[in-house]
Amino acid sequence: MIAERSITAQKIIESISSKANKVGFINDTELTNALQYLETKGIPTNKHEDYKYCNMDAVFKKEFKNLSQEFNEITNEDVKPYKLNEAINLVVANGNYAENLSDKIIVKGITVKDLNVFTGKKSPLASLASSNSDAFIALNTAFSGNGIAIKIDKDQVIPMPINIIYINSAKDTSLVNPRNFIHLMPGAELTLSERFINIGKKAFSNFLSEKAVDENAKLTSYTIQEEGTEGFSVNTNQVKVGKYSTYDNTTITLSGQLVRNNHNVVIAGENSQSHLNGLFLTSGTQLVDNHTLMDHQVPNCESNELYKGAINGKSTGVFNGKIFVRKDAQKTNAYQSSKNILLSDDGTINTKPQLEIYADDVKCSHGTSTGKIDENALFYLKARGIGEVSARKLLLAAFANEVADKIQIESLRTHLETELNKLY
């Protein structure tokens, strides 16, 4: 008998089982574990500590009680506005890799395939993201679309970015489960842009990415979320960083009615480093919830986190970041900062930076600050002839640019500047 707490999960399973892709890239054991986890644990409620401010069970009951799982065909015209001239553009349409909409790979050292390239017994999928750790990992594992696998060959420095466009166009309320596996072999370097777009009816996008960064490799990634008022999403990144390697990510949330980001980084090789940055500007009744885990497992590594939020209207922002330093991870340097501005009296911000340290020779710190726009700075600008609206925009731009400036793809940065200016 299914427990009451998993009624929503059971309805989701029943709604999409008949239309799920019958793909063999997830092994049978992992698939069974995923379904069992969903049936026994269910979709998280606010009684689950990690989802305290983000009651996903209630969202599904209210917004997605009827799942049609019907999608519109994505065309070249649909994806054209999101392609970057200086990048290799790849498209994942309604959860499935669309080779016909993607650029041809002419750069040496890159292998791009759909996930069917993997077979069940040998599949590396779920090697980094366990179905027993989170309901949304389990949901994606059970009902994943035929997403994308990217491998960068040993010692290959890719001279141009890869831009992956995850675009959904549902005919009615639907759930889509895009997935990828990205593997940088030893000595490889890549700049990656991942953009999330919703152009149809109300859709819930449950994205899962496994990223393996091998020895001496470097992955610089940008996550840009533009899913509009009809977009609801959970985005999970599970990353493993090898020795002497670097992983950098900058996540910028421009829109989405509900956005939950789970970013988990396992620092598994000595003398490696990881940097996570985030920026969200919310309005209306939006909810943006950023959860990070920096898991230091070995000595002599470094991590830095900076998340900034500007909260307007009746919206809610959440940051919950945990630095976990294991017993053997001596000489760890880890820093975490959450900075927020409340732009209205009805907005809410919940921040919870955490340190869990079991080593004794480390340098770790965390901090958080929340306030309103600096009235002295606003007065200073107004006294020099700048109108109040323009002065507020200047101050917010200065606040946001510490994160936005980390985007190094020129056309993407120009797009972000335009969109951020609209939000200010």
Contents of the next structure:
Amino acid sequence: MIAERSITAQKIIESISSKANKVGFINDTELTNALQYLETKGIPTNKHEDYKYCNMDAVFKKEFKNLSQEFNEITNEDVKPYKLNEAINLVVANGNYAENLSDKIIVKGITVKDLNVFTGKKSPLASLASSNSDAFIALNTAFSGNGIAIKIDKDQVIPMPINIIYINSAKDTSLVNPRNFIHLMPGAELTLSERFINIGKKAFSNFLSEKAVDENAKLTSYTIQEEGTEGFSVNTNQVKVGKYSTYDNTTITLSGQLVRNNHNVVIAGENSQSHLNGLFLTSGTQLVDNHTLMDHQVPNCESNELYKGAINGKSTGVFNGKIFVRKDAQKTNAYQSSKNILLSDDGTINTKPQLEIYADDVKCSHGTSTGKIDENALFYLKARGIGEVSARKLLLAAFANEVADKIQIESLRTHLETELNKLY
Amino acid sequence: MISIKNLHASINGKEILKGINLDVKAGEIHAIMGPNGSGKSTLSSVLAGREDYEVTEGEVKFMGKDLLEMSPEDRAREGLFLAFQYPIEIPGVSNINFLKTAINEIRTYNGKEAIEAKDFLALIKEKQKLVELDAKLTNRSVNEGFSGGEKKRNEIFQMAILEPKLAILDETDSGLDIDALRIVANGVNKLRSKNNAFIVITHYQRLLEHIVPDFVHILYDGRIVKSGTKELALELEAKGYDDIKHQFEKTQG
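Could you switch over to the form predicted in complex with the partner chain, since the one displayed so far is the form predicted on its own?
Then the entire complex follows, led off by the chain already shown.
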């Protein structure tokens, strides 16, 4: 007999098992673990502390009862609007790397393959993402799409960004499990943009990325989410940062009915740093839930987080930031800030800093603020002839730009400006 | 230009303005003086359209139109300008973007096309000189990190750019050293013409040595209790506000 809580998981497994490809790139032990976790723990409900504001079990029961797992073929025309001129564009279509839609790699020091490059026991997949830690890691591991493996060679500073487009086009309600493994060898540097698009029917995108940043390496990554009203997603990043290295991410949520981001960074090498930034502008009945974990395992490292949300309509925003400073992680500097604007009476923001500190010589702080739009500033602008609508746009843009300005790819920044302007 | 009749206004149920009457014609400079708490800043806030205040009685005609019916932005678009006593800092909004938006919204309201980029830049340059504002400040966020004097100069700079018909200077002299005061006053003097008018609200006579008013009014307890020419300001400076208070209380008694 199966436990009550795993009924949803069982249903998912049953309905997609027959249509899923046999996954050869994840080793058998990991596969077994993943399935076992799903069968015993199930899909989290709001009773699960980490999913308190994001009842995934309910979402699956209501929105993803029947999974068709039928997809439209993605064409060049479909992906064209999301390619960036100044980048190497790679496409993951309905969960699988589509080499035919991707740019040819002519830059030295980059290896791009599908996940079949990894085989058997030596596969690094799941080395940074344990199925025992989260149901969505387990779900992805059990039914992973054949995503992308990127390796940047030692000491290679890649002069142009890589832009990965994850695009889904379901014929009918479906679940997609895109996955990648990004490895920066020692001394390598890369700017990575990851864009999430849905052009088909209702789709649940359960994305999982493992990112290994070796010593002296630097990874600057952008996550741009625009999956629209038919898009539901869990976006999990499992990052490991080596010594003297830098990992930065800026996540901007432009749309998506439900967006859950799990951004987990393990700071495993001394003298490294990591910055996480987030921006979400929500409306309607959207739910955007950002969970971050900064796991400081070693001394002399720095982390900084800035998450900003503007909540309109009946939507909900969540920021839960956990900073974990282990016993050995002396001289840690860890900061966290969550700033929010409530634009409507029916919107909700839940923000929670969680500091667990086991070292005694550290600097850690957090701050959170939630308020309405600044009435004094609004009046000042109006007193200069600027109308209500433009004045609000100016103030919201000012609020958002603190995060949006982190995006250093010009064409992407321009795109964001246009899209954000529609949301103000 | 502006005609204020029997204006009463209150905040949180407390009456601050108790029947103000004032007529300002084109080409005139009026000074309004008065002790703290007499209602000077309330008057400027009510005229600019701050919603915290409730107008309970009276009327204000601006260029023949009912000012109190208009939104704050429409008052500005019709040519009313308030130089704030405490200019607001707006992080993230650049002065340039702010001014361009303001100019264009005013132009659209008045049926004009948006300003050309080169004309806008020329305008900025010209007016910067007028108020001796550091060009670097224009590229920064609105008033963010500005010193007290820089904020006040930025107000006059904005005024110079927007060229209002009626400008109300709300204690623009407060917190200014003598050099900044001179710069601000010079700005106003260069901008005054027979087609515009100024209401200068001040606590001290000092500013009026530099901006010479045609009329001086003394505001006390929500009313204009005395009006005269520029000599009234000197008289006030010599005798202080206590004299006014005594006289006023005698007439009330």
